[in-house]
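Just one chain is shown here, as structure tokens, and it is the form predicted on its own.
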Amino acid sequence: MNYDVVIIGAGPAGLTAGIYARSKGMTTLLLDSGRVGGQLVSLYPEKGIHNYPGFETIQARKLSDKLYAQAESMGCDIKEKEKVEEINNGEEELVVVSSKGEYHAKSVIIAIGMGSFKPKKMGCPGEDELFGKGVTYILPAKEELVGKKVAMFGGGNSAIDMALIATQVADTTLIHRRAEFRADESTVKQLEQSEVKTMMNSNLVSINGTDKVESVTIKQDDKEIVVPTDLVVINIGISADLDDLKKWNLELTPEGLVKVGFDMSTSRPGVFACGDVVDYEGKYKQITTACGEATTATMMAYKFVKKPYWA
């Protein structure tokens, strides 16, 4: 099939870049190896996202949601679980090659977040035994979580988020290895506010039960300290795999990272990218930021492919 613009990824980056290839009346394709939604779904659907302009709070899932409906009211056509392979150059054309199909387009987008991504672990013993026994990455809805006794690991606003949404209906620990978070400060304020009670300085030295979690055992100030929990929920980052990258002949930063240019152009003419997969001088991590750098990015796209006469 043929269109003016394929793009990789439909996290909020990809999404937002379908949003206005559209209201360009660009013929648009999104595809995703995941889920639609990227992160906001995938690692924490049950966080509430508190600076996202237009919503006092919005829980991540319903946010992912929303970008998703408005994707697809504007006519987008949106593929799950397709992993693209190949970006190959053809006759005034890309042809993106994917798990499941070939398509021809004008233009290119990569909008893959941190690619491939699986949290990180604890790497301690326990962890990998009692998993999906009281041990998870991801916080379960509310209301799996009613009575329980909550050990929260992490300390940036992910994690807080957690602790907060937890300790509404449970007895919830965040347990943090550092002395301070690296959460925002409105965040932290937020959970110095709540009934979260908080273990600093803190390491995690096992996850101790048989058939389910039933404790884990902390490390602080030297002395080891038994915590009882049902619930032992790990937030302290992603591995991420970006090794598509190298296949597709993008001109890479040392960290492994698409190089763009102030307009969120790449080595490669008419592939642009934008969101998390791209670093620059002064880049800065957030949601907002991403659907920023994929309004440019449409917006070369849309020159490079329509040509118009004001560009």
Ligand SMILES: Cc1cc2nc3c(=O)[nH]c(=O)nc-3n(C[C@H](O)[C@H](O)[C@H](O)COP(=O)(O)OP(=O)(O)OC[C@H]3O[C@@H](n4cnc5c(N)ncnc54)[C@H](O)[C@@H]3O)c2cc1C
Contents of the next structure:
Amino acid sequence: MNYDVVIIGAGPAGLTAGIYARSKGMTTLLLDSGRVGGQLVSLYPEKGIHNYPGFETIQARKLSDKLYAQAESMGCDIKEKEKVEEINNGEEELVVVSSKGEYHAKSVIIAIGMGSFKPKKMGCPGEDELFGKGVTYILPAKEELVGKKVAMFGGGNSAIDMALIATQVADTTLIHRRAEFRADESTVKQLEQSEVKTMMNSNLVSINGTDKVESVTIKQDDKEIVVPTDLVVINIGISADLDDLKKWNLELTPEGLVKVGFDMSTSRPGVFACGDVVDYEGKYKQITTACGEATTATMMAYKFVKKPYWA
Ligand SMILES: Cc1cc2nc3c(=O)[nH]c(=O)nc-3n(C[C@H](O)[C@H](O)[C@H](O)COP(=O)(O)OP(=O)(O)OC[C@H]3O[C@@H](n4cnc5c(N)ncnc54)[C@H](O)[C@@H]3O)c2cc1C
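Shown: the form predicted on its own; wanted: the form predicted together with this ligand:
Every component of the complex follows; first up is the chain already shown.
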């Protein structure tokens, strides 16, 4: 198949690039190795986003649905569970090789965010055995939490945000291994004013249960405490894997991110990049910046494709 632009990654950056590309009439393919929506659906679907203009608050999953629907209604071809492995130079075009096929592209926009990412594990007995039976790394929908005893592990903004959501319908305990949270002051204040119970200086020893989670064992000051629990939510960070980028012949920063010019161009002609995967001085990884960079990247891809007819 031939496209004016192939966009790799369908998070906020890739979806915005798709919307702009279609508004310029470009034939557009979006490929995502996971699910459309990127981090919004894979890492924090229940979280409220308070800093996306136009919405005082919008649930991450809903913002993703809106972006997806808009990109689809504008005529983007969108394929999920299709990982891009190579970007090769063809005779006149670029050839994007995925896990399922090959696509010819006049331009390419890389929007792979953090690459393949997975939540970090606690590494304790019971974690793997009870995964899916009460152990999770993503907060389930609120309806599934009603009346449950939730043990949330973590001490950053994300863990506190999830605990604040869970406490609306469930008996929630936030367990952190340090003496203090590593989160914004305003978030910690909200936590203090909420009904979330906290256990500090507490290490998880094991997750217990046979067919489902029944309790967790916590070590606090050399004392072991068994806390009855229905659901264990682990929120201690993410490990990202951007190794794919190394194969794509791009100039990278020492941190392994894509070096871009002010116009979101990369070191390869016809290849642009945007979102969390790019770095430059002053870069701030947010949804709005990803969308803004996607706009620029797409306009530059459009000019590249139309050359020399576009000054
Ligand atoms: C817990 C948490 C809370 C956050 N809260 C906020 C917030 O409140 N407000 C805010 O503005 N920002 C927030 N952020 C940051 C925001 O989520 C990111 O800045 C944003 O998702 C970046 O979008 P992106 O499209 O660049 O990347 P991503 O959202 O990471 O999407 C990239 C997509 O590319 C796909 N991909 C990766 N590799 C390949 C490949 N080889 N082939 C094909 N597809 C590939 C992935 O599957 C993914 O779907 C938060 C982040 C986290 C972790």
